[in-house]
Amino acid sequence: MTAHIPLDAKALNDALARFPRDRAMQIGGRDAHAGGETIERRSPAHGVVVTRVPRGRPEDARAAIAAARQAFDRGPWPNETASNRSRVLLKVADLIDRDRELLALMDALESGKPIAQARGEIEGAADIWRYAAALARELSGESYASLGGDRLGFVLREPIGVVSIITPWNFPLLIVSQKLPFALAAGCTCVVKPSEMTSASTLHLGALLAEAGLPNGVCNIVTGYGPEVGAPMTSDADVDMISFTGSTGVGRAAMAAGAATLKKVSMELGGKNPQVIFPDADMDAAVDAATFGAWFNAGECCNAGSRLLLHADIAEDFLARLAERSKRVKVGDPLDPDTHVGAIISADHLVKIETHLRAARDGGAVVRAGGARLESNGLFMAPTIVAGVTPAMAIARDEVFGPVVVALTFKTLGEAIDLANSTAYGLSASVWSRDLDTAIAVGRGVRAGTIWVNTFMDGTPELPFGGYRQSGVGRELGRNAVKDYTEEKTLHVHTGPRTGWWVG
């Protein structure tokens, strides 16, 4: 590709002037600097340093865990009233709204995502905090008065304890907001590790938590690399639960580390999500959804619609329409409000995407659009369509995590369901058909945590999110999101005289 991506130097300088580049970790209510060693983050779009965060060490992770343990065992938060917890969470949501533009700039510069998209994510994050605040006041147990005249039974829900929260780089503030407010609503204390590539907005969130009145030590934020910071967070005996979002491979390692002390785990992992399109679908809507699903967030999304399963009768026409639509997808400067697709997160990741495409071509697949990086000082990839794909190809089964969509064809409903289930993942899927029987058959037959009908990647905090098989363990969001951070305790009460065990 010879297209050149122009970058606006003035917009970049104006954005950088709005926040400090150097940041500190937060442990026990104090700033921490990890002995002065830092990680520099360069904007993948602009190539300049945008933030510097401490390179946390194992001892920093252990100090954060100790602070969280102390805050849970001795602090007021686990015993705080639901109304007061809710009040703090609502204040955090208001502060996120207040700082929405600043947070969006941080995420756009560090991750390369378009600023318009980042603004939407920050708005969505605030909405999740408000939903968690509502659930905080609904958390309740059970009572049983039908066990006999001299017995009562109570089932209590208590906070599980210290939670390690590990988040990825692709949705920095949004994903921590799918975890942290629900843990706090339950009364837990937390240690949070954002990706070393996108730490700024999470660190800013820590300041907002303090401003909202969260007690010291209840939320501790440690920055750094997985082997140095993440490993202690998953293995330390003082951690009661791990909530992780990231790759399936790292998720397996985190589960293995937690298994030694039988920690509860919540894992939101990879996906290879199909959009199944039948001949009777609204084609304009389906093409639009395919465009969005494939290239939203540059395809760096576990929920990306990275597989098109097209009925053979409409496959060629659909791909032609999609290729034409791809020409109108603007790849460009993340700070440009009109940009649809921003930069790829890192040079190494761009090479991985290119390696996937090279292997697909070598295996006989055909690139119908895109297929190469774009000329720029930054890291940009053209929206790419790969056809002639068979289910056995790696590109049809493995997560590319880039702006790449593959197309496969089917002839019968049963074949479509089999294709949809032909990967190790099961995060989400969509079905496009005006026929209710067809839509329900696919919805029930595909093994995935979310099935969309005639839409794609819609979401709301009220609906749970998570996957089958190697897409994860457990669910986030939804009415049970706070309960997930609790333990059940049975309280069995006997009143009056008790009959002795000995007979006679």
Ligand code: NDP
Given for the second form:
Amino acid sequence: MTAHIPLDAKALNDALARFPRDRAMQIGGRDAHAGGETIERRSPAHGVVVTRVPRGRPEDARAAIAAARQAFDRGPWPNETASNRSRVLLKVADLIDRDRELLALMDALESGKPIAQARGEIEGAADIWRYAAALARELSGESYASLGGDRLGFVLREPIGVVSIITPWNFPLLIVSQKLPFALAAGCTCVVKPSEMTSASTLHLGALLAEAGLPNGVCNIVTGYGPEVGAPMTSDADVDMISFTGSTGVGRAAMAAGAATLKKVSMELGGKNPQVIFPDADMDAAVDAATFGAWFNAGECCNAGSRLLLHADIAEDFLARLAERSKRVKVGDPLDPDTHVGAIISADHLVKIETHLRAARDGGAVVRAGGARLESNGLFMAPTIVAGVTPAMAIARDEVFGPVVVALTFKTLGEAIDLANSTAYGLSASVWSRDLDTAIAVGRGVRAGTIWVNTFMDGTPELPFGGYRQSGVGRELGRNAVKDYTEEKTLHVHTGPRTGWWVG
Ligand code: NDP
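I have the form predicted on its own already, so could you send the form predicted together with this ligand?
Shown next: the complete complex, the earlier chain at its head.
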């Protein structure tokens, strides 16, 4: 097959020379290799093996949980001063900065994302570690001196215990950084499982944690398949909390597994996020944001702006401009710094995207741009615009998780809000209008965890992130991010003589 997408062999060889192919898991401060069986990861753009990680077994997950339990029950970390915890987190941030290029290459090669974008994600991850370090110093409870002269009330914030952190493949280092530093800031100990397709940067992070002085056993990293190592992490009685990002289906199963021992859960799941465009919007900015929102990370993004809700008066013009601008999106070699959209994560996933598109076409939808994989030795898909879609169609409701955007139209503000709320999800949305009343009405009416007004996919650690409805449970980031990994304890103190019970 002709390679229509040129791939730079020298850039690939230079990148591969930067880090070792084989990595170990980390359990109790030691390298662990499971039974010796490994999982090979091929770059989805280049088709060559870029990393090999141990195929962890259920007993490896249990060993990691036991190490975390021991470190929590007997180790120094839960009782460490906030100052010292914060110092470790800041050191980790500096080490992430130091190894930025290496981490970006690992994420780009394993996931297929563009290197320029990966570099930005690593910078963003370091910034989150610094934010968590600041919050570590702020963690406090409450006290009540208002209960009478002989009583005092304290509400203590204690670390919740052992946390299972399970992450997906789309933003490998960024997503673990939305969870792990906050759990560590609270004084928790952790077991982390990255996706088996993108484990390298998380394993490298483990080495950075050790270099920063995190005690052994506080963060354990296991690699392998979900049913083999992820499942025990959601059911083991020694785990106190599950923090999961991934699909709604697996999130639901993880919650059910945790329910037997009543674990606390934090779930970041899927989305089918509407971008609502009114005729009075700054059209150029809205078209640009729609282009970015649809194709960023090849649409493999829980926050993808995968559902355009266009006012009927501007729908045709908007779609024409979107198709025109999309021609300037460069799909190509993830190692080329000018690439906007890289490869699709796996052959299976590409087939899944194509199956969604076939069903949409069969149901009467019209593909206005793209619609097919690109000829290449790697896994590339053309940015695809689907119109003629009705709200009842699967493509209008289900997460495709690929470079596919659907367009629906509305006539009134109420209709726009109803359409926006017409899926099972509620992760994010955007509204484009110069009219404050319109923007705020949509902002308040749409049931989603984040609403962007005249912008799209802006993020900062100060602002909480999470979903309504089947997009998740709980919030990450924001000023309560460390509190999420704590339990509240009431310490009710009596001083001096106590009045007896009436029988006394
Ligand atoms: P999954 O939900 O299958 O996987 C997420 C994580 O959970 C991975 O580490 C996975 O391991 C693990 N896992 C799988 N099964 C179990 C289990 N039984 N118990 C505990 N952990 C488990 O997502 P995928 O990565 O396979 O992606 C599939 C779909 O999920 C995408 O097409 C997309 O729709 C959605 N998705 C949503 C994301 C989001 O950010 N909201 C992110 C990624 C995907 P392993 O991969 O090793 O099997």
